[in-house]
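So this first bit is one chain, no partners, the form predicted on its own, shown in structure tokens.
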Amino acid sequence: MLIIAETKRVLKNFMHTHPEMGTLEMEGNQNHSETDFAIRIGGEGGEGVISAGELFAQVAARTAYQVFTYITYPAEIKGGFSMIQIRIKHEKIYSMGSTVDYLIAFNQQAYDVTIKDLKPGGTLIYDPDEVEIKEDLNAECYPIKLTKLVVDATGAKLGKNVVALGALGHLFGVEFGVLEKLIKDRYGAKGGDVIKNNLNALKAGYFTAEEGNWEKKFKLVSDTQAKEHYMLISGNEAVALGAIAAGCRFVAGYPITPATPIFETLTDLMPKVGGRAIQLEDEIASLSACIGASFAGEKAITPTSGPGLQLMGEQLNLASMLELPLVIVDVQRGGPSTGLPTKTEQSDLKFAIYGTSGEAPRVILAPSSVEDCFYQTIRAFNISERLQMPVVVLTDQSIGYRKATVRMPDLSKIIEVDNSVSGETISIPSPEKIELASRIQMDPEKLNEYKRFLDTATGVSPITSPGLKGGQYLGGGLEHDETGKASYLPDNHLKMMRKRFKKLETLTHILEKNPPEYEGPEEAKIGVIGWGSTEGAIREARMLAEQRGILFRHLHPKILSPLPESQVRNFLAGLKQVIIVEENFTGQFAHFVKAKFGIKPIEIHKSEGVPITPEEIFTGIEKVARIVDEKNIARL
């Protein structure tokens, strides 16, 4: 109960520092209920593009509307194309969208790279000293000399992003005092001169836009009652909060893009719940420390990315051999090698499932949204603890750095379940109920003939922690018998391999009893399967498809290995064609599904370092539908 109390206190404090509240008013006759627009800011790395966008996102999040950001930046510390996109909508947002309504271009590269995504008739804000635009451009254009304005206001070129923030603030009717407070909060620790210069830059942008009579279409106004149950957080922050909520009290890690924010957040939170955080020399040492912490009885986590997961291979095997619970979070990025360290990709799946020597069972989860990162991380700990095995959580750069308004978890819904409760009855974590499970401990009164690796019907055998009299056992990387003693006998090796893999059978049995993880009409002849962060884009593609008379079912499993096979077969039943959507070059999940179910899906891949869009998915689905579902398309 102490852990639950600590968890609730820390989560409550975190949520109170991240609430975003307000309401959105609109100029003119626009319909409140159909608000949906996206703002993109692009420029050179080091110009503060992302800082400006994040500050504006904070303003936008303090409305009754939903906010969803997408961030991409270069690998270099300075230079290269950098971009942030903020989407604002009257209802839940599932993806960054396919186009933008407002584009702010700091330089020519930003204009050249992103102008194709500006909607016809959209708004372009640009620096005419830096950007040359097409004369026949179908857009409402607002030139503003960002560099000149900041030099005139501060005497230096640094701060053009704040000029842009001021201009955006005026365009959306934000009170200057709201922006002023944001600047003071953001730069207050840097001293009076920094605050003064930034406020001068803010004024320059704000009042230049005012003097230019920029047409206001929306008015962002704060209202402290509108969204008291929501907060604006990133996927990485959600993972960290999920770990704390699950009762994790140990994190070890080595900084690696794009997973570092998880480690930073946990480093800040762990001391507040009596936990420990340690930075080590590499990923091998990090996972080794987690194995030690788990052996001692603690729930442990390590965040990393693809190259780090590679280094962890042998220790991942050791954790599986020792049958110890632990959670690894892989925030995937573009590869191979250093590849695209600041871009997104779903290319670690095969390695996560198969990529170690020998055969070592582990579970693979993939959250589908910022909010889902919180609940699936808790689920990962529940599975890991009850099955005594490693669980790998696959997110990616897009979902990790993305920020979204999410409903705050109801802390009263967090409860610990007794070890006597079977895994089948533990609910999947959700806003309605968050049950926390722990490892099955050996009864101290039954230690006379304790066998740590006793072969059981489920593959799970009770565990002890150091210090329990009579509970000591041998734990090593060699194959062993039920007591932990090394054994190389053929029959014993087969027996222990069956024991370890029996846990996956146990989990599969549990998964088959869970609610189906697909949606869409039974009469649909097309099925779309995705995983991880593609869920939102597929959801919005389904909305586009339904508007055009195309029906399809959508399966998006959260546990990728082991798959609930009977549920997948039920989904496939009656379909004429299956489409699998993923963000990698070779179709890794498609290969996995083909091998399991013997189907020949159509594969939609995107491997460009940026997320797939709803329009791109719909285009592929429409081509299939013209062959498979021509009758429904003909209704149009």
Contents of the next structure:
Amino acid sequence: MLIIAETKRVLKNFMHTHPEMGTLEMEGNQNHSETDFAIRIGGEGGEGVISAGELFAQVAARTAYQVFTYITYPAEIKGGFSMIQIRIKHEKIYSMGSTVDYLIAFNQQAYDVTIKDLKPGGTLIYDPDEVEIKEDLNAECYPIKLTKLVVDATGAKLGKNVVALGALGHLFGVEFGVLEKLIKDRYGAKGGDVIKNNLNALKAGYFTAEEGNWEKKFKLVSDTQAKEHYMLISGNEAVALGAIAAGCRFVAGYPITPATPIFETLTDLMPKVGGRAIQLEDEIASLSACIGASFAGEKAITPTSGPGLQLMGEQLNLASMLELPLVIVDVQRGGPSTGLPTKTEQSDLKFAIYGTSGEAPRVILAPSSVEDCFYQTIRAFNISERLQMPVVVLTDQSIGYRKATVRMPDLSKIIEVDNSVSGETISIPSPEKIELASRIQMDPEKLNEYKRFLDTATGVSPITSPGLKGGQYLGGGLEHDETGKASYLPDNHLKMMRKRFKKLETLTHILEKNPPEYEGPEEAKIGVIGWGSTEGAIREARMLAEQRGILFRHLHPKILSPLPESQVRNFLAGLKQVIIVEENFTGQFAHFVKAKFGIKPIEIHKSEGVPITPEEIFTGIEKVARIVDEKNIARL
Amino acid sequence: MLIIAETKRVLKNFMHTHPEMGTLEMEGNQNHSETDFAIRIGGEGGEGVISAGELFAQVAARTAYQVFTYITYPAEIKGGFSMIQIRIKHEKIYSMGSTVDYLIAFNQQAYDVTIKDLKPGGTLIYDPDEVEIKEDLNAECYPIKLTKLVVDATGAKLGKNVVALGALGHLFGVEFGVLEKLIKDRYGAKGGDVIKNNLNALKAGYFTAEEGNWEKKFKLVSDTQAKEHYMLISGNEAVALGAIAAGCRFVAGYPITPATPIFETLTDLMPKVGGRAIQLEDEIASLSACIGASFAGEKAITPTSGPGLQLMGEQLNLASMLELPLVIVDVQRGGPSTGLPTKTEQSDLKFAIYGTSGEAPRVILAPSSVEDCFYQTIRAFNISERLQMPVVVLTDQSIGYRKATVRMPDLSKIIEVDNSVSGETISIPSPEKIELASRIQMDPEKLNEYKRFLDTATGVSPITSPGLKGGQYLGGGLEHDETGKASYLPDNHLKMMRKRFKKLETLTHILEKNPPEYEGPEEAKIGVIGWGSTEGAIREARMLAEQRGILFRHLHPKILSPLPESQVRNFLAGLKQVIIVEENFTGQFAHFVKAKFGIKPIEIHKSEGVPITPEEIFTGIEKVARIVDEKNIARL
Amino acid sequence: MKKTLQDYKSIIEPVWCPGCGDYGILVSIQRALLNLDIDPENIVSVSGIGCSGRLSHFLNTYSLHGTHGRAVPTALGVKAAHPELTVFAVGGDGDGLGIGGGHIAHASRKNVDMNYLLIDNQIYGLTKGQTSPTSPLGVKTKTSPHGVFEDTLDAIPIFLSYDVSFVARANGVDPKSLTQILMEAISHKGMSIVYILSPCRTFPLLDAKGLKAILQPLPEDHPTDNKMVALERAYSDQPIYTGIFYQVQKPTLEDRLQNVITKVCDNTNGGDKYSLDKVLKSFA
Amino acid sequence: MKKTLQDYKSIIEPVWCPGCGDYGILVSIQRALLNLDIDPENIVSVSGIGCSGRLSHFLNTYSLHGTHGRAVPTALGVKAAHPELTVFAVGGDGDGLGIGGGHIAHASRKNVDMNYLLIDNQIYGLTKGQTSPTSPLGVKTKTSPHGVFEDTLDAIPIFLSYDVSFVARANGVDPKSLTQILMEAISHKGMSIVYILSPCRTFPLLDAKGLKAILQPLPEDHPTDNKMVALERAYSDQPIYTGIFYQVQKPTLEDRLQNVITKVCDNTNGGDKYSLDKVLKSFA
Ligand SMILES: Cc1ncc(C[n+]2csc(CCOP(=O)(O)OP(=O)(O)O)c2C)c(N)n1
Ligand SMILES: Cc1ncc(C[n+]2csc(CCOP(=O)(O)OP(=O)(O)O)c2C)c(N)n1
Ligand code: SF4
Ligand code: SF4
Ligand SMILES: [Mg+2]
Ligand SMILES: [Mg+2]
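What does the same protein look like in the form predicted in complex with a further copy of the same chain, given that the last one was the form predicted on its own?
Below, the chain from earlier opens the complete complex, with every other chain and molecule after it.
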């Protein structure tokens, strides 16, 4: 039943590019300047599918290639369908792609669910004791008895994933020693038997592939320089690192999928940099503690996901009213309610913008890639310190669990912005210039007439922190006057509402000064707007579309609220049709944009718990392109 | 310094209308068919200003006149400015009006803050030991030493309000015995000394006015028939009574201003009708208990306000996911955060519509008057039972604390709708026909293939409750298939999202069938949209405008989400300009309408913690009318 | 027809890891219900979020799998509305003692006649191994990579201080005694908490052997009506006692609510309930 | 310059009802701070919502008047971030034992060095007289018009079961002994709770005379390090004892956090903190 691939199209793409950065030796003597392929491993939750994939990604990341992973797994600890996809490319990768070149199926479910995504002529590796394959499959098929091999090698069933890792390693020409070291690094702490069994499993896989004469693709040789220049990190890790880089030294949190890894990473890192990480009894307490820490003068963060964000609503309001800086990261998951905890969705935007009783300003950011998670988190801290308000960073499961090679930030480019004297200027840092804003501090000379909530031109007021003599003030959730004293007078309420919302205008004015952020040609008549983790997929859809002669512009705002209005208007100018792409059911960003700009976009929603693919977006856009064309014809 | 009113315009309006329903004898021999005047009492929180006013309102309500009160008081227990306004009219009253005819000022603050609202030639009653009045005041002024009188009469300072009640009673010709009985009813439980002191204070006021030869206005003679036909209730009480009438026998709650009186009323009433009222430790527990009660088969309600509603977000989502009927009443107050707990604002709408993570359908109702609070609450229960989803009823402080004479509902018109067999028809009850919907029940014959979350044409599924053999099912917050079993498959998520949202479409289709709900002439070019408690003020503004030749149409949807789209489009048709009136800062309903209908309304926002007045609305509309006129000119 | 264990099993297969302590607890609950011959349709099981929270999926009852930490007030609503039902609340150590910890004292003050099964594996299992309120000091977890630094929450003394009317600790891997305790809890009129130690196989801090070594049944003559003795034995950590520490009779929420109804109607309406008409007229 | 009471008074005048017990508590706090000579700028007072929650308005400290029930975790954040500050959390019986009740056990497990002043007037004062968790059984309130039917929450045994490291009860209308207890609480390293009985004048369930009659200081020789004795005396209701029931030394949150920092840096970085560069490189 072993079917030989019709074409070797895929193989042709493997090549050796940046020789200065590492060695990747081709087996097939072909030389192409482009490499781009994807491997998927699928099996049952608890079989270690994901950890095997991540180890393999680690090997790949230490070559000259870029790596990008996508993970999905069930909400149960064991059982259910789990998979990891690893895309490897010679240049920056923007999405997980729409299809895969290699599929490793641990069981029938993995085969059934994902075989449709295997490219014609791709490679299938499968356990013949578990998986029955279709007769007419157009693929190069390698059977490998994962369970049998691991039982033979270790006497137990655990470790199929390591067998698979061994086989994969061989297929891609990884030296056995490199794999051996990986295993030792990962399982070293668990001691003797665990290590021994894992190494036996690894050998079984590696040599089965060797003995089966699996056609070697190319050699992934590890590269020390790549290690210096790149990190292979997940979006969640990027957020945690962004917080550390931004000078945050306080995290309070409560575990919740898929945000937990941010908190886990920070509990590990905080003490290393002299910061404090505290797990609390729930999300309400977590945000309360951040408010306390911020009141005391510290930069504070709490990571969460939908159900937790909801519980934080009342405290989010309080932070806005106290005008305290702090950052909340919401790694969105499938909703509503407990929903699909391990699946992705962009469905908390409405809550982030509108989700408090009364009207309390805050800023919403949405990073668009793993790397962007790092920079937007820094930006979130800067904005929150400068505007004295909570900033919500919206990521999602797909970006949070995605791993990608990220260029090491240039620390020499960090500029500490001391803003203790004047609160009037606020600029936004960018990856090119990492700015770190400190808290706008009160001039101690002026403490005589100190008004904590002074209504200034920007809306931003001087602030003191405990320890500063004479700076004592009352911050409270009741409506108050400029000094902080409670006041329920009609005029005062209106004045203070204006003051607090003025800060959003201040930010908008600054954002307007930035160069336009959209991509794609001026002459395009179609505009696509997306936000957050879909950026890469839309970008690839744009390339697909260009190949077919369809041009579109792509706006992907990183700051979702307040929107830089004139920038959006710039983007909209001259467009015949706007398409808004989101991973939710009701079109949340579209709703917001419609209310603000009075446009009537076509909305592409995906509400299935899995990321939208470039193909899906392209298909939608192609349809729109036809309509726009017809309109053009009709008008001529 | 006693200034005689220039005109007796106001007095002229007092008259004796419905003789069949009671007696109101005019002193001034005038006979007019229209009566409409307002009394305001202002003083310090804790002085009993409001209770004196409410007692007086009670007297007035037992005549042939309609009564309408408005209350504002500080968030502190004692101190701060407190006031009650009582409007008395020969026909239905829609708002508290823009000015007052009588002002009773207990202290200087009350005088300073409210004197501007006294009509020229109105009547001022004040304590000359506390209040200094302007030389040139155009009013009929009666000084009365409230503090001195009460100290003389009782030996203590408590009871100024009862002195004022006595004086007011005399002014309006109430028999002393009627007042005496009121006091005994109110303070009876407190026993000997309290009663004695209060009666002494009452006498002091009554006879001081008599001795001072205060010009008697007319006699408010109590009337037993009015008592049979009308209730004098607050919006909060109307909600509580609506719940009881709707068959709700379970309330769980946590006190929060200004929603507490709903809960207090229900804790009193529930045991009387055999129901259960439980106070819980917080709002999360309260809504949890309602979910439990609804799961067990009971109609359940929880009243709250902004900060509490936020805490309920996660459970609101759960209720939507479990597809359980229940009703949440949010009596909105000034926000954000603790905000202005005792002031009014319409600023929780966004939260009610959007305020959950993920996407969970629910219905939002907003009663527009005290009477409407009763009927919309019944409607809320009906919709929630029929659609199996939570319904949020949005009222606000001004309507919650407002008291008005409400016609006694005709209980003979109650129709019990048994809906246990078919879930396919849903109609909405109206004041003319009080429908009471019972829960859509599963046909016990069909329990073999029972699917709790069956995807039907309406989206509404058969439901069972504990006790029914064979009806056991799993309801959960995880995404699930039709049987309730957890499922994270992409197709299933999309299907179930569709199913849940389909119920909103079902409701929309039904709403579309209702006759158009707007008022005002077809030919008007201006349309005004409002929601909730502003209805009366907009209605009066419409009358003001008509008097000056400006016509507008007025749409005041009671169901805010889902909006009956075609009805709104009907209303919008032919309009040159739409104005949206709301008591908030950002224009929450306007945002929603803009996103849905792509219109560009002019927005009138008031964000001062006090209700918008007919005059304020009229002023805004007048400006718009001028613009629309200019546009007309420009177009000709 | 005589019931069998099957009557208490739902059609959904448990999804716990092989070897998880929760399997045994599930069977013990089913066996206790069978022994007491309670009709499945008269049982409501409410659970929180966690591996333990999945329990309600596998019981053939009216099952409500709610949110994290709210099983107790949700179950309270069920029982208050329909006192004739047998009501369970189920959740883990994080669910019940962390996020949901504030609810127990108040359910106890009302003495809601529910059976609260608190399944303690000393870890957040479902979210894959973070610190819970009962994780031992010093152990490394995913959110305590440098060791847990908070004191462990000692649940039994806390429940006693709340005056919960039935307080027991059980060994989750000893199904016989667990079933026995569950039967007593279900039969108890009033709030009962059965605090069950259950090993997590995937993030193991407890195991069957270890439990056996440290646990010991309360002395036969343990007086269940003496709070101070109960407290003293609750504080003992060598051995750690299992069994019923405390059991008292107090009016249940059902009794309390019924008393109010009876009193009000007796005093103000000659023993009858008010008609809607009478309610409305009282506002005239 | 020597400080005076004035240094601890904010410019805002108290707004409580005349005769409210909270006035005396405010002065006692100010006096305790004066006696201990703590600089106002190094004090943070966090309060919840309620009449008692207003207390922070009137203290010349860095004052944070937060939301209902969250004073304890908010104060925890302040103290964790800046251990050198003197931190108060203040709230009422509803705020602290009702909606916020779930937080105390966990702050206690961390032994946060804060002073939590729980002011019990047995009623929801600010919202005008509804049932609180400590309202006596049977009394009529606005939300218990037919009488409170839940058992009263007994706070001191609960705090003891949480192992709060300093637990005291005080008579709010006895400023001398209250000041003394507050000074001890502030000086205590670790979490201290001072549970203060304070009469509400407007919804009176307690009054000064009544308090005097039922309260009695703990015996002079009361051993503050003995949990069982503390519990026994906490349960006494004739007399109801005031004073320090329990006081133990445990590492504070500050100690615990500092230990982690020191240990990690010692073990993995030769005692130095990591540079940002080193942190990033560890992900390469
Ligand atoms: C509001 C909210 N916060 C966090 C979570 C994530 N979460 C799910 S289960 C769980 C803890 C589970 O631990 P435990 O209660 O001990 O149950 P176990 O899995 O160990 O049985 C957490 C934190 C959630 N579902 N909801
Ligand atoms: C989330 C939320 N729920 C309810 C309220 C309303 N509320 C304000 S104070 C209070 C209770 C006050 O009682 P207590 O804590 O005993 O303080 P006291 O006024 O008696 O000092 C309540 C229920 C609120 N502010 N926030
Ligand atoms: S993670 Fe632990 S508690 Fe959860 S199912 Fe697996 S073994 Fe059981
Ligand atoms: S209501 Fe009671 S507690 Fe509140 S200020 Fe007045 S007397 Fe004090
Ligand atoms: Mg656990
Ligand atoms: Mg209180």
